[in-house]
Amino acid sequence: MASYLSGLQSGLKEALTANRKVIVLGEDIVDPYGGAFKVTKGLSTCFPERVISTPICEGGFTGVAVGMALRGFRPVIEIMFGDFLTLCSDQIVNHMAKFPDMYNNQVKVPLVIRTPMGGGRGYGATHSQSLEKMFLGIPGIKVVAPSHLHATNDILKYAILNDDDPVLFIENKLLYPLEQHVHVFMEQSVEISGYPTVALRNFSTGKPDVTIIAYGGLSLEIVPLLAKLHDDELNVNAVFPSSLWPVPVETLTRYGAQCGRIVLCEESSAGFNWGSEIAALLYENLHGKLAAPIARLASASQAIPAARQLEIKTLISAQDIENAVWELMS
């Protein structure tokens, strides 16, 4: 079984093999180093002219990639830590997202920005954040964050080769070594082309008591939690969209309607986030069908400490999610 990281590696390699217009740019991505988290390891040896290490200037090489995309290339950028997206946000928000509309859709910007997000490794306040909420809802940008239940190979390859819009592709650091799982009680739906939603349940018959909706790295916490809740005789659906924006509204509504008790989870800090928008959409679509108010969980609204015990208290945990589930049931 492929790991989350090896799936990303093979997706990049297959995209580079399939289309000579694919170029990979980023800091320290060439061999022997192969990137801070080794996702690009081996690629520069196979494709020395198309896997290029850049200076430490996120705004600069992101701007270069925008120009390359406008000229017909399909660049892939690696931003070493998601926290550094702030350094290239002008190129993201005011350039790559806007150019197609500004030029009456006569130009395209097929560009993928890959970046690791999330805490749990003691990297401190400026290397542990989940900043995806800063880019949600911006016209022209897609935001994708696969869990380890998704096939990262297929999703990344689709984004590079087939999506003509800029894609922010978020990889949770803690998922890299995990095997990509296929479970017996797992379903997949594709409401947004190329970016599937997977749903895992801990029961074989009957209906769910609670539906958990989350994304990305929280699959690490939620998958074992399902087994624990099964032992407690609680039927739970866990739904993981890979597309954060646009939102697979119909799919999330369908799973939410199965029981009327919903827990929304994300690693972003609390306040004006993904869960807020999803809750608003579900309230609109499930009016009169909810058995309880929707529960929203996120990390604490504070800087993330480097000290392990303090970091644990800041980030959303499996215990937080379990407590929310039982509170809904009560």
Second form
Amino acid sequence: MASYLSGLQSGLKEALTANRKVIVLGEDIVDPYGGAFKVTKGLSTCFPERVISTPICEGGFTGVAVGMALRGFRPVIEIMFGDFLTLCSDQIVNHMAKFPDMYNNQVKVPLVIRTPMGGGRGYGATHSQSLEKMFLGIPGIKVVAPSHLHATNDILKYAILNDDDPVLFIENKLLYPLEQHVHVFMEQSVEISGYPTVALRNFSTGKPDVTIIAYGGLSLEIVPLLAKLHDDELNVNAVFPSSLWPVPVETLTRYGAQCGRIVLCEESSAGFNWGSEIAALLYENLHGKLAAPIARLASASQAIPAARQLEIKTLISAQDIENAVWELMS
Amino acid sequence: MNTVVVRMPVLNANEDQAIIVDWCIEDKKAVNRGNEICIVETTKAAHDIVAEADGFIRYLVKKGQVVKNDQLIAVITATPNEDYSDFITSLEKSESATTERKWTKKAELVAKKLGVDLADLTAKHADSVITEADVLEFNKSRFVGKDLLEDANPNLRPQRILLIGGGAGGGAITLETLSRIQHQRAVGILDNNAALHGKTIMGVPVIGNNNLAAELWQKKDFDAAIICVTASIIDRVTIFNNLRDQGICFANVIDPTSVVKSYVSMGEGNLIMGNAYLAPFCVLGDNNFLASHACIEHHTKVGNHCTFGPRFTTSGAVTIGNQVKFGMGVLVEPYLTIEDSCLIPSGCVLTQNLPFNSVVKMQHNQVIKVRS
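Can you swap the form predicted on its own for the form predicted together with the partner chain?
Every component of the complex follows; first up is the chain already shown.
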């Protein structure tokens, strides 16, 4: 069984093996260091000409990668911390996303930007954020964020080799060491080709009382929470889309309709979130079918402290989710 | 002074352990708050750990050892040779202690909605966690027989009947009979088929398993029971004896279309269906079931726990023991004695006495003579 990290490592390696047009760029990604989170470990030894360390210049090498993608490569770039996406957002928003439309689809930008997001490691305000919400809704790009219930190998490989659209690929720092969580009460739906939504329930038969919809690193909190809620006799279905944008709206609607009580969770700071859009879509599709207003949870709207206890208080927790679930039930 | 613990602090966000490089103070020696105790090293730097209290240092790990974040490194005691083992034990205990749950949160939620006080259930569920099902079960039993008008005039109300084993056909025909009787009223059904619990039959709730009768009886939720099991005599006997041991009263439920003549004597717990006929001077014990059109002729005596199929007929002065099972349409000649536990199939014509535990076989097409 692969871990979140080893799935990414092997996904990259298999993509480099499968297509000589795949090239990997990023800061400190070559051996022996192998990247800040070791996702590229070993790759430069196997593919020295196609795994290249760059200067500390996110905007520059993102632009280089966009150009390479325009001219037939399938580049993958690593942004060491997701917080640094702000440095390359001009390339992402004004170039990568727009070229196919601006050139009447005569060009493609098959570029994957990989980057880790999320807190929980005491890295402080500028290395712990979940900034993916800044890129949701931009036409022309996809934003993908697998949980540890997803096979990261398959998803990353699909994004590199099969997806001709630019993909912002969000990883989670705390998930890297985790084995992929597999359970018989898990089912997978593929509404957005290549980017499955996984649902894990904590009951064998019957209907859920509550549906939790979340993505990425929150699977770490939610999987044990499901077991706890099972002990408290609450039937819960936890749904993890790997595609944040575009939204697998039919799949989420189907799960939401099963019980009419929905909790949306994300780690980013509160206000104008992924959950805001999902809630709006679900309200449109489930008008009159909801048993309670949709609950939306996120982290506190403030800078993330480095001190451990303060960071815990700032970020969304399993306890927050559990409280919201029972609030919906009462 | 209380014993104070010294733990490995988190020194680096990327590491969960450090190495003890050296002690700054010897074991059991005095330390003052702020003194350096030891030097620890991560992959990035060496750090001093300082005492947070005055006392005597007592090391729990060895020099050179790799220590996890939050792991105990030492304790600081008030005296140099104090025994701190109990302190460590209680510390470990309090860290591993989990609060014991008395009920699930779902049970708590449902109880709140239904107005059930979970304290009422804790005695019965002292050894187990109270579940949602327990609360629902308790809630159902709370409302049996509670009636705003009838309970205000208990002496004048119809007798409240609880049907035991009433989830199948026997229960249905009993309910139909009770619906046409003015002096009795069905208030609840017990049945061991859990699939029926929480549902109603002819508007009467199926409350729980048969063994719930004692609890309902103690709460005075019914006045008398009737057993509706017809297929198994053993079950009828067991249930009857159990309930009677607990002081529960039984009703005779007699369909209004049946005829019970004068001078008939009857025990309790008898269930007598439509168009049955009990002739003068016959005697019926306890817990018998008479299906429709059963006829017990004059001076016939019936024991306890017998079942009679439809159109059973005795002639006069027959004696029937206990736990005898008759099929449909059995005919019994006068003056015969049928002893306990006999089994007589449908259509038999009994012309001779049956000893204890007899099983009768019906002979069809018996050739008595061949015509010339």
